[in-house]
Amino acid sequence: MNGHPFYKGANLLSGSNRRSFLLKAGIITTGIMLNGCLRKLKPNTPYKNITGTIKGPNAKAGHILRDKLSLPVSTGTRQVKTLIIGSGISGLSAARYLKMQGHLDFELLELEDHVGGNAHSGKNNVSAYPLGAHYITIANNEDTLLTDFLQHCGVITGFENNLPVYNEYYLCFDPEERLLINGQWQEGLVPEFGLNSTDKFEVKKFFTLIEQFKMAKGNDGKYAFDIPIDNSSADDSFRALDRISFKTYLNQQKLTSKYLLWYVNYCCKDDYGQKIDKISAWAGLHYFASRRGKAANADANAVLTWPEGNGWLTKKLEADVSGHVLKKIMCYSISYNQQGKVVAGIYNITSGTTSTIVADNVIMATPQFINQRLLKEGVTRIMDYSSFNYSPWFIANITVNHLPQAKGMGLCWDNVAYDTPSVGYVNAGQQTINMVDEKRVLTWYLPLCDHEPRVARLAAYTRTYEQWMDIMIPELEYMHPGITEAIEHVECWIWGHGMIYPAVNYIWGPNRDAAKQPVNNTLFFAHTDLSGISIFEEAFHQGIRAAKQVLAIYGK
């Protein structure tokens, strides 16, 4: 990604020179993005019943990171003993866990006028509905850390044979997930109508194969693949799979259906929004093998969800630290004073004013493209930003009065295309037990893969709301012809970082743990890009990692 030639000096694509660029690969044909504003199309478009919204995170804030912008004079300085940047999952659990330890001398700095990140939601007078991340599974049953706190929110009300009980309003209501594939929409994913012998011989020797690589043990005797992956095997007969692709893997073991190449793509693209030949072979065998969940009332590694996704739990996680968390409130700087405390540049994005924390320790729950502009000289990393890889992706809210139907299995949670751009829809309105008529929304999703992660970052900032559905809507006209006609909004969401995802040589490559080493011992870092993999469990637990290591310092 970064030895691309159009990259190599920081301002030699800007401009009119990036329109051109993009022009010239075909990747997008003109227009600006529109910031946010309610859109009406035109008449003479094929859209012009529909109304919308292009957003995403805090561009403002953006700019002043990248750009160095100048900021007023510091008016004034506090000291904390514990600062938290950024309010994602990792934060949050940094924070929760402080506080349950009974550390309270401690703020939360989020730039957003919300918190959760990447778990971010939105609602209108239909549904709530996700922005980002949107289900979690059932826990592996040794994560107590994580158990403990499904059971402390609700999630989780109860044992039976020392199996936890889970609440059925969050337990993805049936039908579950459908795929359309050649003309007809069959239950589950995995692709079954229309396969031959060959197709059905190989979709079957790969889940032979994930079903002994989810109890293998290495030679230290733990799991092959865990959850947090730190938990995993250091056994090199297994961590050698992250030093070739899931493509070459998946080749070597003479996979080679197109059905199964597309369903393991497709997984991928759903978790790391990368293809197959991106991702490391343990990344890709981990998505499959990991999770070892069971529960009373539920099958193995059943999804929990709700309307508006992980949003739930940043809910929850917020209310626990209330109090603590301060939002539009933006850390442009980290330095050292003489003393060695941790001197934070604070900007409130309200009132344009700038001010000065004190702190005795930092937790930094923000990405490491974050970190490179936030780090000043005399705060000393070893380790290489270029490593880590973020993809972008694209989310449509769709709100429709009415979903026409095709041949095959009805409407579900999760509702996907065999062989199509994106990684299809959720029906935002599944967990919701008191619909009255035939409005829902449906949620979207675009993971841009098809091009260098700058290429379709920069991309996705130029296009016009018009250029969005004309990517999305022909896509929605295959899964349920005449749709168009019944949507009346949507609602755009551009994550220009997304993700992390795990690149070959990543997870187990040397540079990810030099990341997670703290700086003079006073200086923490948490986010999923400490992982390699985005998901719920990780943050959780990044964060809980960090706010261990601040505790130590006070003997707790």
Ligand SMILES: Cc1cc2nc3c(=O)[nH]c(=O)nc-3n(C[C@H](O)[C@H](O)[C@H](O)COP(=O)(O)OP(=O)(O)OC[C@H]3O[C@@H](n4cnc5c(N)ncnc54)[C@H](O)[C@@H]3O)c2cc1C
Second form
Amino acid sequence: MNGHPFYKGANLLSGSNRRSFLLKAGIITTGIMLNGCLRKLKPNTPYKNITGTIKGPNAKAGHILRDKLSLPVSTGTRQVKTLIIGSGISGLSAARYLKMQGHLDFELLELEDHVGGNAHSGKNNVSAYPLGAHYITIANNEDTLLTDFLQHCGVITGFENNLPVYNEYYLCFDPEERLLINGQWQEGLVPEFGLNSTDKFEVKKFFTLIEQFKMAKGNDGKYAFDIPIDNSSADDSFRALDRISFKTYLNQQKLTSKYLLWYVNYCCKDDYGQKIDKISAWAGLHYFASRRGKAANADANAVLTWPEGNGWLTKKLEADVSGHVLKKIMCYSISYNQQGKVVAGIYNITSGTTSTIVADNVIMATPQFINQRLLKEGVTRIMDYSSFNYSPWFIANITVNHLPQAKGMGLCWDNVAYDTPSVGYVNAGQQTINMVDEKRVLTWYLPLCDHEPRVARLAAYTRTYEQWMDIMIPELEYMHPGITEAIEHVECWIWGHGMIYPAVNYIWGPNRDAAKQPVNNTLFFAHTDLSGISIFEEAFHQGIRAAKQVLAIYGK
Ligand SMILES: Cc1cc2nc3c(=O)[nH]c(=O)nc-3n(C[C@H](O)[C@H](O)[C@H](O)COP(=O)(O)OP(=O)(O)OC[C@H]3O[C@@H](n4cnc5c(N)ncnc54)[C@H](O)[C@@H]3O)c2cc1C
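Previous: the form predicted alone; requested now: the form predicted together with the named molecule:
Now the full complex is given, and it begins with the chain already shown.
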């Protein structure tokens, strides 16, 4: 993709400017953090008609943890049996499971003013929209913990011939996906339009391979690729695939068609925020081969979505644990007292005061790069924190007053252009029946994977609003000529550490396993970091796994 016209904006770091850029970035980043998470837009030409902001996770909190700022002395201590830190899907799921099992003496702390972590959503007067996670696929049928939850919140309405019936309102409305390729929009994302016979043969060969992997089982009788990931076979003939990159594997299989490689790269960027040379072959194949869900009223791999994306699921989980969640409360340290109880230092973001919670046990539903900062002396974990790699992401929610159309397939839920840096946009209003108003919100996703994550992260924090528009708008214009005039508002969101990505030898290497191990049977860990694959299902199960460890202490 080097030299691609769309990389003009993203390649701000090439050549000898990189070192001076990094130095500058460090300084500027601090300035931004001190000002909080919101950077004001001062519109310049040529985007005079566009208003908007750049937002992201609470930067003040991140600044306190990262730069070890001194905090006021603790104003008091209280006790709780179980403390959960972080209300992403894994923390909410842990809380819900504890409550379902009758373990009620717990608190769930969240530093933001909302729950949901990366499954957070926003809303304006046109539509609700996702700010991160935006869909799940129908569940694998044997995953009854998940299907029970989906039934509980009305996503599954019943069963016919033992197959779940999914609520038609949440199954992605047709048409689902389209791809702009060789000058035309085609239906579906697998390239078809303009491919020669060799390309078509390779695409077919790849999907034949995937069908075999979907049903493949190891010598322990388990599926080669499963969800949750830890249910997958331990057979080394499959796990060895974690020790090579997906790119190497595809090469070994003589799968080299540029169209196929584009598609596979697109999928890895979409789910992992990285390209095929960065992630393991096991993880790459898992994306395609782990989903075997069957429904009475939907195709295999059917998508469930809502205008606010997985923010909808977040609200359902939150409702189940209401009364236990404390927002704008950040944990800044975890240590032990002499009685072996866990001591959590707590910062109240609203009042600026600190206090202490003494807990019998704690579930840390926070990413490892945060845990590294929270865990103090006396908390020993034998693992290499540098093995956790995070993909940065840029999201833009774009309000348009109409959408100029082009040749071929009309607007779908997921709209992608071949060989562009982004993974396209989803139409937040797809699930809305009111089609009268032409106004829409489009959620555009850009994984920042053209540089090492640290460099891409720093660059993301330093870019101005206009620079983001310079990156985004040429691609949108390519998809919809004339769209710039139709854009009214763009809300930008930066996820500096968006999601863990499954680097080579991470999933079945030593560090993921080490990170899952409890400390002193009092400190437990839940987060998609511990799966290496950041999807709702994994977060949901990581929460339950940690909750079960806590319940076992009480003989439940
Ligand atoms: C851009 C993007 C798109 C995605 N799209 C999808 C998708 O379409 N489908 C899908 O299934 N998944 C998607 N994901 C993955 C998504 O991250 C997971 O599905 C899931 O939401 C992760 O949940 P989690 O609990 O593991 O972590 P997180 O969401 O990281 O939650 C951690 C929580 O801990 C809180 N926290 C951190 N430190 C502290 C502290 N010191 N004190 C208190 N609270 C703290 C955070 O604020 C946060 O709420 C996407 C992710 C990104 C970044």
